[in-house]
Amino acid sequence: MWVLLRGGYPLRILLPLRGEWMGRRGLPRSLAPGPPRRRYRKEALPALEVPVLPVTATEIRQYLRARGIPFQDGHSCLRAPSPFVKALPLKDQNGATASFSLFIDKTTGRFLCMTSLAEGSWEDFQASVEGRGDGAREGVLLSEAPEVEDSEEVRRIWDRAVPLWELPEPEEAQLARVMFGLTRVTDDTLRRFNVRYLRPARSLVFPWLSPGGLGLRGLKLLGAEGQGDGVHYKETTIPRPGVYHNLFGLPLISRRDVELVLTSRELDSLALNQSTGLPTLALPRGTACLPPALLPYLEQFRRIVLWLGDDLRSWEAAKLFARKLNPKRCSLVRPGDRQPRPLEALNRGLSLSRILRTALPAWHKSIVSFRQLREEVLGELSDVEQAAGIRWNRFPDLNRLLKGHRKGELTVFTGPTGSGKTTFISEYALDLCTQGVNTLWGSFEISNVRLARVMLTQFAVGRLEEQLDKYDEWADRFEDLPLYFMTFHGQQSIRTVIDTMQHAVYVYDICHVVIDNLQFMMGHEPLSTDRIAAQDYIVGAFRKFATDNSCHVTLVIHPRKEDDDKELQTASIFGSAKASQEADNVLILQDRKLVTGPGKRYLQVSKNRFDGDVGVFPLEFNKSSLTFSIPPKSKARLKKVKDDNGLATKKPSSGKKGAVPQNSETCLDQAHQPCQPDPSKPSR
């Protein structure tokens, strides 16, 4: 089935909404038309029976040469002429045919005529060339149309909001131009952007607009809060994230162009393009993703140079982005205290020609030297916090021994049968993907509705089934989360496995991967095979695509039998001691008892490869959240008492046997700080 594209750009990409929930689309309450609604958009990845990889390169030339189609070879693409038109016998700017309009993806197949914004997968390019299937002789099927509300509240947003330079007030036009930064960028730079001001959110809007610039097909709103020294900014998007794919400016790039510089945000291109006079084009999700379909877009350049930012992570997505755009013609601008982002570049008075003439070629042989990675350890020296990954908010015990979650490393999880393994990974996680690490979830033991209603439980933190009337604002935030699931179920092999996060690395950006667990692949090896062996086949698998494409692999694998009398240990994984010896960190989820309370659980880090700290912290399971995180109630509540009255002090016992006392060992408040020792009760 054809699909016609909305705006030219591809659907059913997601990016997550930041901020706050302020209303339905997060703007303010006036703005936003009536209550929430159901909307299901988002799809699993392909099951087994769908390959996930159906075509290479090489077999997509083969058959366009064996029927007779001309073809040319592009970065990312293949480029040929389009079965949904006519041929036309126009000439481009080198005196060729224009009519090769159809661009093929050299990884996935998929292909967009950029005449008639028709796409689809490769088997429904080989039934229109064949002239078989729904649609393939009339043409093109057209997608549904656009929703009337979006609509109509994308055109009465814009109709409000007004140009900078045409404001009232003076100070209040002032005002927003320090608030973004726009002290230095002109008057014409933001005419010619088509970039507004909507005064009730205090909100910057930026238009996305067709290719040709004719047609209005959404906004992204970006408000500007201060915070602290610095100015927190806040993106909303209209559509929903779901369905907004802008590169913004687009409209503007014209067919002779060669070079572009990409960003991660459209007040950079704003500043570049005003400085240099270079072309620019700011990606829809900034640096958690470039989705492939928007490809096809940037195939007529011959040097892209992606300056995305001035952190490490901007650095590492750069790399990530040039490999996905041919690395042969990008370039990279290295994030310094010299070399910032382009709008702070702009402020500061820099020379953005100067700098973009120091950006380093993302292409290099097999072998580098010192010289080419001596700036790279630098920044990583220089900035210590973002080397050491990204900090989780739900538990910072655990960003004391790991430090954070940094792509390219494998982490191996085990921990006793019935323990929660899979309830604590899910949390640990969403976690990160509510921080815009783009997840992929592969669990074979349990169902993908189970595994998500335990995660929507999670980023609820309470039960729904209790209030029912509040899942679709939840489900509504929850569903905009970069977060992807694999179909598979039960024993699956591991070629099967590998090509499906491949497929989600350069589909959607993947970050981070989480296989619960190894034994299901294991049962899929013949019956010959020795377990032993095959299990090291499967951990060496993950760990070589963990490296080769800075992914991080969560692996879950059970323990071995042991007593229960005795606590797990590295050597209590299964199998031999690759795993633990190919992983970069090792987790164990302990369920003993500790010095004080019974039953208690607490997390052992018990390898880590970044700088080598281990120890343990204990958890506390809240069975009403679902979560090892969140303390439950008679927790706040003994940490109300300590912030009153200065002291920790117990309440009465209930009279039931076995009540254990709490003391510095067990009781934790929600800063994780030891509670202070009840002074009734003698030491242990």
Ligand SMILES: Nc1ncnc2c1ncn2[C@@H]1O[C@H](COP(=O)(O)OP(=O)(O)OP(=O)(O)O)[C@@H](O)[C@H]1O
The other form holds:
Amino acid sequence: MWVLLRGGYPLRILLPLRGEWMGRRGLPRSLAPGPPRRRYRKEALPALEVPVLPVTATEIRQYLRARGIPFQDGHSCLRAPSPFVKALPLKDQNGATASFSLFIDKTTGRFLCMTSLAEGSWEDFQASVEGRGDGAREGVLLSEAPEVEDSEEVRRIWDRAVPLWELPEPEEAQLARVMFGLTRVTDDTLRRFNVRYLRPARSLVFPWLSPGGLGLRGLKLLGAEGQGDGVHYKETTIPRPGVYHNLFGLPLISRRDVELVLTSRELDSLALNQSTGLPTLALPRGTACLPPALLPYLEQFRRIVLWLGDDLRSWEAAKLFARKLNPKRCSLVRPGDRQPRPLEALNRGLSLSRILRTALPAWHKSIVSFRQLREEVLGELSDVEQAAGIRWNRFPDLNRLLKGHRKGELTVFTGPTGSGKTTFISEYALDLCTQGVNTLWGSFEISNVRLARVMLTQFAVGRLEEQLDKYDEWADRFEDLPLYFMTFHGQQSIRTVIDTMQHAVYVYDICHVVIDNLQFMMGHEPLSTDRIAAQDYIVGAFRKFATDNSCHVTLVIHPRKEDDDKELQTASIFGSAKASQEADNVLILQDRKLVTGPGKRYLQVSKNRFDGDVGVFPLEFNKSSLTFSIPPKSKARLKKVKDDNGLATKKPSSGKKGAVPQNSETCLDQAHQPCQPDPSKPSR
Ligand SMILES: Nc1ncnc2c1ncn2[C@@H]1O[C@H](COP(=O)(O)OP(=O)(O)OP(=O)(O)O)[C@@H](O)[C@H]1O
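Other form of same protein, the form predicted together with the named molecule, not the form predicted on its own:
So here's everything in the complex, that chain up top.
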């Protein structure tokens, strides 16, 4: 992840540009493995695994009672004695709690045994309790052991890294402290958290230690790089981010700790712990996600304060994570000028304990007064750019009209049959996904393989058929996107689809779901005798899902049959007016080939609830890259439009994390570059 350093540190530091000496993970070649690596993975794409019948907390409790297994109800998990360790004699209440080392996630049924590190699905647990299959232990996975190759690399890097105070040149240590904003963090803090420095990569190294602090399971490297007047941080994890489940700081937590401050960066945890003495943990992937696999480690805390950052995205993430952790025990530190992120607060000489005392409870009843909302409203007003959502890199005209992609909205997308709806929506979603928007695809019409092929071509902005030698390189990068696919094909019931989406939001922190298309949910409806009522019901279900889960849903709906030479309108969406009423945005792919010749399409924004701007802009299809992004020759036209709106003169944001360039030239140039990972966004 790249994070722009903010705060009052001297920023004019000359740092080497990344060049030839860097290997695949951004590590010096001497430390990176030799030839490009291919790993065999069973699934090339992260297809979403959902239990056939999702289990509920009530069913889990009933099952445990029926089997005579004692359990305790926790915040996000049930605790029970683990069948994977030898039973301890139960003497007293404390003894019982200690021996209850099995944590069963109340939402998914997945379990983790903290003693043996065995883990598995609810079905695995049932099979082992019932002694089915190959016996109790064979049915479950042991917590993913690092690949040999990874563990060698981890060990090699760790052994070459040294504590900052052991660097031979004091100037080098001082430069590193300045670069990482650590001038006020003491050696003692760095020692307690076991932080080292890797000289050849000019990176801090944060270890991922096994419970008990003995084994080394992985590493995170944090590099700093000069960029203009600023410094960018870049994170690299081993193993790769998807399985990097480290709660940094865990070895320092005692069993008796009942309060915790959760941060989104290791450096923030250092600052917090040093200045408040409170137990603190850092999330492995910042504000991108809170994997449920980590929840058992957080069960012991009666109170958790989330202090994730200083922007609106961190605030949104804190609210979402609090839901998973049980909002009743969570408080949130609101971003604000006097409440920056912990490391910056330390460097500015602010009192971190005082800021913690201002944390707001995450839980409130279903009725709120303006008093509770006023801070939220202020946040939106003072950060208009982030409140408008994430901007597309490839579609500046869409930014001009819709302003951005926001959580909790419903977008309805329609267009004539075969006009390129799937192709367009694939690029539109891919653009957001490359910027760290965790995306779930429900492609009911075309197979995931075909869809992924289209997306990969769009990602590489070119035909891969003719450059198969580059396939692995692109596929490796594509694989690291936070992109998931539902494995449904053909007709599905809306209930199953919503359950799957719910599961994905919980497990993968999905914030954008694409459903292509709604007609595939209508066949199984009990209301199918009345197709219009069925569609209304389904649209209502997606609307509710988007609002309840603060997740954007993009829904493709076929138009009703109209004359070929007529343009579509909002009223052309199949069914009653419900779809357009419920939608926050309505997008129509207009096919004016009869007038303008084949290949020419227009995208019309015909509803925009956020700020009302509607309009139309041309799309030109590029058959080899399957992209619709604005071709370079439209630059002048677009620039004029931007100038007319006064947007082209607008400066890019102050460099806040999450901000994207607004300058139209920048966006256009990016539109036809092969998609390089955006350095200001999580690199996964
Ligand atoms: N503007 C375009 N000009 C020419 N071909 C296009 C254009 N857009 C998409 N295509 C091609 O047309 C085919 C159909 O595209 P796509 O599946 O995206 O259409 P669709 O509108 O989703 O279809 P359906 O109505 O069946 O859902 C694909 O092979 C795609 O590459």
